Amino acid sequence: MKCRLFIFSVLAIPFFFISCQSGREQTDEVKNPAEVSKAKLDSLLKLMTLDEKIALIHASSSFTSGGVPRLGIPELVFSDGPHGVRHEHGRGWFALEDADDKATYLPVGICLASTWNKDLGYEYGVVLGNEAKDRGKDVLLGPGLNIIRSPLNGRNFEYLSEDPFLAGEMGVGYVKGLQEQGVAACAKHYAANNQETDRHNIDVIISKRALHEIYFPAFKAVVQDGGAWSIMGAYNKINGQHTTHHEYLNNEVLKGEWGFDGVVLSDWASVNDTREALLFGTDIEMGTELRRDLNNPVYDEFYLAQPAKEMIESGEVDQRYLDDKARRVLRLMYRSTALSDHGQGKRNVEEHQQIALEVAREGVVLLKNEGLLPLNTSEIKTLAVIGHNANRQFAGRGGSSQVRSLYEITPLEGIKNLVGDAVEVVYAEGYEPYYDESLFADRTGVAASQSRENSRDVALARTANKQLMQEALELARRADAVIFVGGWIHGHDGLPWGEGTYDAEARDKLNLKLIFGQEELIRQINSVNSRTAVVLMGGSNVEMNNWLPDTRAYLHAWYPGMEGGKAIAEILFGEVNPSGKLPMTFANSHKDYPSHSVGEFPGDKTVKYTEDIFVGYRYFDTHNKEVVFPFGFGLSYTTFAFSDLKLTKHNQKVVVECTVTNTGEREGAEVVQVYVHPKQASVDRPIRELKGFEKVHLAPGASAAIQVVLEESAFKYYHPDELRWVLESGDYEIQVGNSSRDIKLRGDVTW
């Protein structure tokens, strides 16, 4: 049990209480910790010295910010990560080897978004909140809300979608579930942090319209609808100023327009200027020692430590800026486990593992199925499972989001557990990960990027393991069916952190080509066994045109968490009907995406977002560009029909109603996606924008009436010249479907 003794003196009357993580009776004030009056905070601030206030706004160790021992105010304790509570570091930077830090490893963010299930978003947050609380954490660094602008971003697996509405809706549930346990969410990375290449230095050149329509909405949703208690700044600049201390982002928009009363936390080492941090909204500075000596950090030399104190003492910066920061930090402490008792947490319990399983079941996306799936154990005597990823664990990799998982069921284990003695399962690795510096060297500019791509192609051809390939093909020839499990990986064993990584922090991919010779291996397997299902892991798509046409079934599994192998097996053999839908467009090449074909990625010190609001399907659908699998797409083992569209406009809202019927023979789930299209517009607008969705589970032959309410905001755009949201009069088409390119029902409303 974790207990903290807090001592306050208000109006010269001492007040003592003990905050314990237990089931003891709580005071009325503690029962409603979010409602902390400004007067109460101000009374506490008056007791604090300048040094004590300064202590609150910068790090005191790798994952804590300072407290005030004299007043019993504890340090704030932070932890990554978005899909599981990170392993323990103690006060140092490096992981402790003997800590009690095993945790539930949930499917990654993009897998959660693929469920399109808002209830699962909430349950996901509940799991994280309980496990963080059990580990003594006050703030969990998540959810990741950055828009998937390019499929090459190394951290896309942590994020939710290319669409701001979907990211916001899933993020709101996550934040509510987490914070109801008394652990603060810290939505990240605000904002336009869409690449890892040169992330500390790049300057994103972007319009305010694109910020407000694409890159801000998910953050706005978790602030205004989710009630997020903290937000993390990003490394990059936007239009010349670092985002962590950006006057427009923090003061005008976040704390001004949106009314955010929480804490703006820096990313680790994202503060670059003391004066700007004081004036432009940074409330706590973390991690700056990463640019100094990891083994001997000097916390008093942080930008918001001694340098900030000197600026305030000299009068260069008014103390009210410091007081506002300290007040926000104290408010966060009262809201969270730091200064309030939210009960005892729980960790590694069966109910958490069940949520991990449910998210994986609904997040895995079936993209192709030509009569092969589901497999039937009565028709298979020998099953070949091929691919390194079939037996690889992912929890402990990926950068800051790594988790020390209690266990992790691989696809090979899941398949063996499901079929038991009914089927002989034979396994071949097929390919092996390897490291070649030419695949990962830092990119500086488009020309260098192209050169690296060419050298990568050469390296792949040179180093594919022919012996492993032949062993796999021998098994494939004699098997009744094949399951190939491949795709991306988080990293390569035995290399330093950040080296040899594909889906990980601090690195971006060079292209979407399947790594380690997998493309050739899949083609060869298809040639010897036509009953082959491909399962790919990873935070993005891969190039598909050279192997997909001859492949009968394709599942995209992302990184599906500790129960992922079980979920994959259940889907392959039909015990679970797949219901995942893509939260991003799958085009064949990265060059097809607007961030590459219209804008810049990764740029050279500056990155011009000249595609503006036309990100993802907004670009592909509006300009009728070819894709392999569209946004929102995903197959099922049953079929659904949409009918009876009814649109009702009332009180500045539009109510969209329709009926969905399961017309097949299996129980299944469908996602009703509602898009809005202005039929006449005075500015360029996409042909459709997602503005509502509902997931419905139906028995065979059953129907359900679905209702989606569109607020007035669903029809507005951010005027590029007037710099405000505008509702333009005219006709709007409401499009209802199950992907952005499969619109089943259409109707018009007029504003």
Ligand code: BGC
Second form
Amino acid sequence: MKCRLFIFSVLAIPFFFISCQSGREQTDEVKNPAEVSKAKLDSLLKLMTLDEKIALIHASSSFTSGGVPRLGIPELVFSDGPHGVRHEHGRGWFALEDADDKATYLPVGICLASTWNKDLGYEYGVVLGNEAKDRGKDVLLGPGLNIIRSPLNGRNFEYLSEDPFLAGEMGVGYVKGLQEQGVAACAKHYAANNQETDRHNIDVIISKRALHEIYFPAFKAVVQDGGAWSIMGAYNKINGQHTTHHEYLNNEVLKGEWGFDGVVLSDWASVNDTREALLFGTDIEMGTELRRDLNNPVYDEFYLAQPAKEMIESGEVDQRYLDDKARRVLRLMYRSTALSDHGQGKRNVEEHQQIALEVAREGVVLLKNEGLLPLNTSEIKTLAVIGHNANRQFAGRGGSSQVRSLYEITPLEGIKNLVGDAVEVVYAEGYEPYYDESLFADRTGVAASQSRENSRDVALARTANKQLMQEALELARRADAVIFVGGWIHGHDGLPWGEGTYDAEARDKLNLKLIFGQEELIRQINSVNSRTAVVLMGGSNVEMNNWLPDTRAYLHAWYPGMEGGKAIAEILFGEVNPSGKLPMTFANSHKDYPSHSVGEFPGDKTVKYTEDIFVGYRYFDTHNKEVVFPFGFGLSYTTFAFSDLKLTKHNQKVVVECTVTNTGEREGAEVVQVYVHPKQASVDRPIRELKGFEKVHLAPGASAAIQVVLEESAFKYYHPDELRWVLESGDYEIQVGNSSRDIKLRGDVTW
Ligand code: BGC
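Since the one above is the form predicted on its own, can you give the form predicted together with ligand BGC too?
And the full complex, kicking off with our chain again.
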């Protein structure tokens, strides 16, 4: 709950009163957060001095930007993060120990995307909006919309997909759900922020076509379809200019072509130049002390503080640039809880935990099942649960997305709760995480990263814990079934978040090899117990060729949130039928991905996106490259049939209709994926691109009629030379399937 000053008349002499969110008396204007007119914003601006306007456009503490107390304009209050409202910092940088900041920890972004359930995207946003509002936040720093270009990016877990359409659709629901509670979304990080290595300086060399077809569309969708009130710039440069103050990205595309009237927020310490920030679209600068003096932040010295004031006073930059920023900030305040009453929020309520559970149930992906799952408690006397991750909590790590979770059900707890007294559950850790700073000493450059990779392999062999392995194997031998829970982790206890290896901010992975000796452990377990199911956590895949062939069942659980352990258990024992589908291709090695085999990753000062638009399945499918599990893939305990494809073209739209039938014995859900395949093209185009999908829940034997409408834009490409979207006439095949490599129905349309 928060109390703050509210303006209710800007035309009369300003009149203030203290307002709390409950039981206050308000004018209609305050009660109804309708869009505020430009005239009204302008009249408010007229009341402000230069200093007051400047105050609005830079930080006033670690997570607030300045207000104008004289006019009753409050500070804007921001909070991370994308899957739960982050702990309290007060005005400084360190977590407050005694704050009332426990929150709902939702499954991470990539798990949300794996549900392919747009309604859950919306519900997820509603949870975050209510929890942010309850904690007095006006802007929530999410969703993370960066495209998964390489599986090594340390922040892939926060992002949604390798596919721009899927990322956009899930992002739009999230943004709407969040903003309907009065909390502004801040979609991040705009744009092409696809690696953590050298993130403040790396210069992405990329074509405009790749930007418009791959890296922009999810942002465009949340702006135009989701109505996002703010967007966060990124750290990296694109073609020589920092994205946070990028003339093309912000002025021409976002605020020009897409008509965005919200706020471009910097990432924390992503502003590098006052003049560019003034001219090229940065509206609020945050976090600059992170790169200067963290313990003694002088907000007046931010790029958009005193230096900006001087540039405007000297006439070097016209005052209208500042007015435009201030107007946008005020508009955001009126839209959000900062200056409008959106009622009370709520936090840590059962319905939020239920959404966390639903997302985990639908987001965990069953990738392999050779007659092992679901397990049956009546056939198991002793169950061995093995693996450090079975007993590890994940909420509090990973970087800025960390959450102080009210609780977190681990897989071990989830399994024990589910089987109760019916089964004896024995647990062994099996392997242990370790951390060796020397392996991560130098973060920049390809050569450095390769030498780190080699030294890490050596260290891995050295540190796999033989004793833990033996203990685990003994349990596995005498158990009737084994559940191994391993995979990636966010980081290590006691280390600052930036030092957390693997799935963490500021670090990329070195390769996809299973860490801490797990590969050998899985192989050994498989050799002593053939009834072994493998559950892996993590924001990406791992190398699978050495253990998957002998593994009968594999479930990828990402980081499934506070109820994740329960959802995993329910899926393993068949109380829930899995329906998650991969939002990224799982190839065996990072070297198979186009960002590594065609383009560069992580580059050295510059990183060339030579693979251009051929990212993820667009590359693997077009060039017929081997993958382990394709984009969109995920198993169920039931089976589905697709039939009766009908395509109708009218009013410049194509209506795709088909029937899906649950042909198995269990209730389940299937995702109907609609891809467009241009049969001929005058430029290189991917063999297929996802342009529509629907998830459908069906009882055994039941059928549903599915309809997906494809707009004209679904058939267009961005012309590499003419730099505009083009609809080429000719034949297009509509492909309907349940993964990019399992197309079940095909039909043609002609433009
Ligand atoms: C991250 C952002 C985050 C911000 C504030 C930055 O380091 O890149 O995603 O929202 O910090 O914590």
